[in-house]
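Only one chain is included here, represented as structure tokens and corresponding to the form predicted alone.
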Amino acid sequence: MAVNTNAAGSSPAKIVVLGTGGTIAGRATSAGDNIGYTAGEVGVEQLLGPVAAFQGAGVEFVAEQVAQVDSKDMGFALWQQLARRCAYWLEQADVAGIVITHGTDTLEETAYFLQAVLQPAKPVVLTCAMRPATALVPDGPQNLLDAVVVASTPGAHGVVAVCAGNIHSALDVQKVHSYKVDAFSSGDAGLVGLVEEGQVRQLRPWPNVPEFHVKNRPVAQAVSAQVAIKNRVMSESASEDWPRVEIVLNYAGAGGLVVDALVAQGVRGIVVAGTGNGTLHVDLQAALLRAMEAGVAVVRATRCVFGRVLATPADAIADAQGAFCKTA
């Protein structure tokens, strides 16, 4: 769908608009109810109508559906499809931006994984809804207005996500809040700026090249491994033949059955969220390392909402840099 609000004789900007479901587009059968919806149930077009016609001038908007899904079941195909329809949107001269209708319980995740592999020069902004579009006061469409601002706005790049007039980074959103309408955190980092009335205010930097892809590592080794993540993302090739990583949980007791069972499953990877600044049980420690003996890669991350894991140089397993701790 192509919904031009153009006033005669300027030329508009054009956002294109991907949904793929989530609360945003979710629908309850009474307007009182705002956790017994079912997500993914309108559609973009639907969702974007009142935003479009409230935008007013100067913004041509391009809807496409790209999924409906709740996003507690965003998978690694849907994620290739995804950064697919944003790189070759990007490549189109005449579009300034994109925004993404997407659900909160993963956004984050989708915000990361879309940043590191696109590394756009033009803004990608994921926004969400904590009501459904049929609640009596939804917050979806001020969401995504503000996300329409925020994809029009000249000198914008990088993956952000915006949510209750709150700009986050990719690389440091984290849903905090269950229920709340302001669920997302930028932790430490703080917000990238804030929509007010229409018009972004500023507060630090566009998101860049995720830290991990080129900390320790020479920028030529670094820029080619990029390339090669992003040709294997882009390519048809199915995301079943991507490596494979788990996140696994220190807590008190915790040993390392699962660690052993990952690794007899073939896992490539393993991110652990240490308790405190990384610290590790004795067992689940020995079965990482273990792991490490077969060939797995492992790095150390946090549960702890704020802060990183720093790093000693007695640590037997390599700490993530920061750049996992959200997903932790």
Ligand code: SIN
Contents of the next structure:
Amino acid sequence: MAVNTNAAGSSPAKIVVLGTGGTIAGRATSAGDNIGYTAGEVGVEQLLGPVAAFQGAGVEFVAEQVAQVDSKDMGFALWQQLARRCAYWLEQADVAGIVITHGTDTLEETAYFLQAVLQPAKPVVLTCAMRPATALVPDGPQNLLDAVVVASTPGAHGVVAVCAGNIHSALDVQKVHSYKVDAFSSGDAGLVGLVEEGQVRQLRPWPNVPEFHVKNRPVAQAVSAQVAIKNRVMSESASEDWPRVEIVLNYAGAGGLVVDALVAQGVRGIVVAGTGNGTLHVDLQAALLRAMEAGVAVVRATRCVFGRVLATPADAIADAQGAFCKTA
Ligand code: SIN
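Switch from the form predicted alone to the form predicted in complex with the ligand and give that structure.
Expanding to the full complex; the earlier chain stays at the top.
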């Protein structure tokens, strides 16, 4: 990718764009087809070409194809690879920020993971598209351009997602629509900001340490827990060795079958997406309590799109402190 210099002739801001696939890199056989496409086909250099040309002087781009997947197939090995590439580039003094092109379907999970592991002092901006690159009116190029703007903004930091001109914190973003181009919401927390014609209008602070790390424990303890997680992700240990955590759902007629099966399979943690304020069917709760007795860590979230679980003294199972509300 060509190196541009700014008007004053000083060193340009270096933005690293990591491609992982998704609809933004999707290809359909017809320009009118926004759903019958194959995700993850167009290379990241090709996606970046028009954006880099438009952005002009003042930004140097590095494009790196980390993967080419439909994000429904995202897995821990790829997360580990992505976190390592981010850590490598973030350490380079001349890198101002990172943009990651990603499928929309699991974008929020990758964003949360990267924020929890890296807590970057520079911006790491995930972006995406709801229409393939071959669409008559694709949304990917504008989203990518907006993401570059955010990644180049002085003072920006942490992991955010940029889509349809909105900047979402990694800790709050959720995909809430299956086909509209403005498919994401930050729920009650609201947007971090907006990208308005190449300028960031900030509405609230950039993402910070995930709340579950610091709630109910001293900051020093939270920091050492985060360091331990980061070391594990960055170490040579395979992602298959990470403790297995599964998600189960409460619903009318829910029972304990799935939980009992997971415990028999050696699961180490369960996040239960309860109904309403994290309520659980009596049979599901009984199975979860059996799991806890067997040493499995269990936390209760809510399947509601908005809100979080508010704790009560009568709770038999601890709530997730808002950290995993978006798992439903
Ligand atoms: C994907 O998540 O990779 C496909 C769907 C999308 O990007 O919108």
